[in-house]
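First comes one chain, alone, set out as structure tokens in the form predicted on its own.
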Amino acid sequence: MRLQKYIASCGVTSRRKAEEMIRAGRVKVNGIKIDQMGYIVNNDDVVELDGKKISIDEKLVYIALNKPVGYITSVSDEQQRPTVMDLLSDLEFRVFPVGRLDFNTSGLLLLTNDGQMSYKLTHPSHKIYKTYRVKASGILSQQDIERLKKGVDIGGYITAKAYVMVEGFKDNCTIVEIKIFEGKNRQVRRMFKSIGHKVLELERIAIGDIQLGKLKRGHYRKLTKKEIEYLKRL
């Protein structure tokens, strides 16, 4: 098995961000450093990451998190700010985030151990369409969502076509439901902002079949058979 995907196998992180640490010089395979990618993995290697010994879990573990405003998509944090990790401290399983949700947006997040279903989950090929619940500034114009639906220049790049569908109007403020496959830097708030509105709320509602449903703010549960079996479909 190629190091990358050994070390995604093992539940650590997603092969893109494997290969990122290969690179860098983090991994060892039988106490010599390996940076270069193609290396092939046999059943009686040690592998090391940052000096401590990984393996293959046999139990591959899917989470559905209901992640609030104010945590970090990451495993830990520099600056020491909460991480959805730690809405996860009783959770007997290692998992990491697949894809990332910005600071300030709540919403659907899938975690797991499962490194294959990350790197499918996430790599732009498989178009798979996140949902999300805007609260935008202003009343948004038929043509505003014409727009939207064609794709915008978010900064020297066209968004692809996008599902859009007013909700309704609050307050001086347009609800939407925008299904997008692309995972650009905040690109639905950079979407409204080349509109001329304003994203004040920003929520994550599905990633595709799989619902945020009624699932509390700040918890998590366990995807169904009947969700890991749609993953594993894609």
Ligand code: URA
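Residue numbers count along the first chain shown, from 1. None of these values were measured; they are calculated from a predicted model. Between two forms, the rigid core is the largest collection of C-alphas that superpose within 1.5 Å. What changes on going to the form predicted in complex with uracil:
Once both forms are fitted on their rigid core, the CA atom of Gly51 lies 2 Å or more apart between the two forms.
With a cut-off of 2 Å and the rigid core superposed, Ile40 has a Cα displacement that reaches or exceeds the cut-off between the two forms.
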Contents of the next structure:
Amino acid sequence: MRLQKYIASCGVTSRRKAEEMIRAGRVKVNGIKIDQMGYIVNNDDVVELDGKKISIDEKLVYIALNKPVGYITSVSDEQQRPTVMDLLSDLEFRVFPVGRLDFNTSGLLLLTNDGQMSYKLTHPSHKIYKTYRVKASGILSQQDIERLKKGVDIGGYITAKAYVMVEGFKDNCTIVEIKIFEGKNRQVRRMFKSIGHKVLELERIAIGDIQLGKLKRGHYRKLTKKEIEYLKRL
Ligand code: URA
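Right, the form predicted on its own is done, so what does the form predicted in complex with uracil look like?
Expanding to the full complex; the earlier chain stays at the top.
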């Protein structure tokens, strides 16, 4: 197995980050520093990351978290802000977030120690739809909805077709459910901005067929066997 894939399979990070670690000279095989991609690891090789032995037989875990607003989707933060890891203190295995949600976004976040799965779910070529519930300022017109559905310019990039459904209107705001197949930075906020509406609240309610459901804010659960099989089939 290639070294970067091996490191990801050990559940210590994603494949992309594993490549950075190798380039940075943090990885040794049988005591020798390997800083080039593509090195082949055999079953009896001893792989070390930052001087600590890592191996592939760690149990793979898959977690769904309902991220509250005010947490960053990162393992640590230079500014000492709360991170999603603070909500998972009693987990027996180390996991890391799959993709990201903004500080001000709440809702479904997957975490795992399965680097290969994480790579698959976050790679742009795998178009896995994500569903968001949006509270947007003002009353959206039918024309606004059509524009969101067809694709809008979010600053040098035209978004792909989206599913958009108005759930209702409240206090001069519109509640919208939107499904998108891409994951550009702050995409939903930028899509609404481009049609002249501000996102006041944003919650992710599904990743593909994995639903947030009734999971309480700040709480997490293990994915079911069926959900894990679904992710593996994607
Ligand atoms: N789109 C956004 O604008 N923010 C998120 O956190 C997720 C999708």
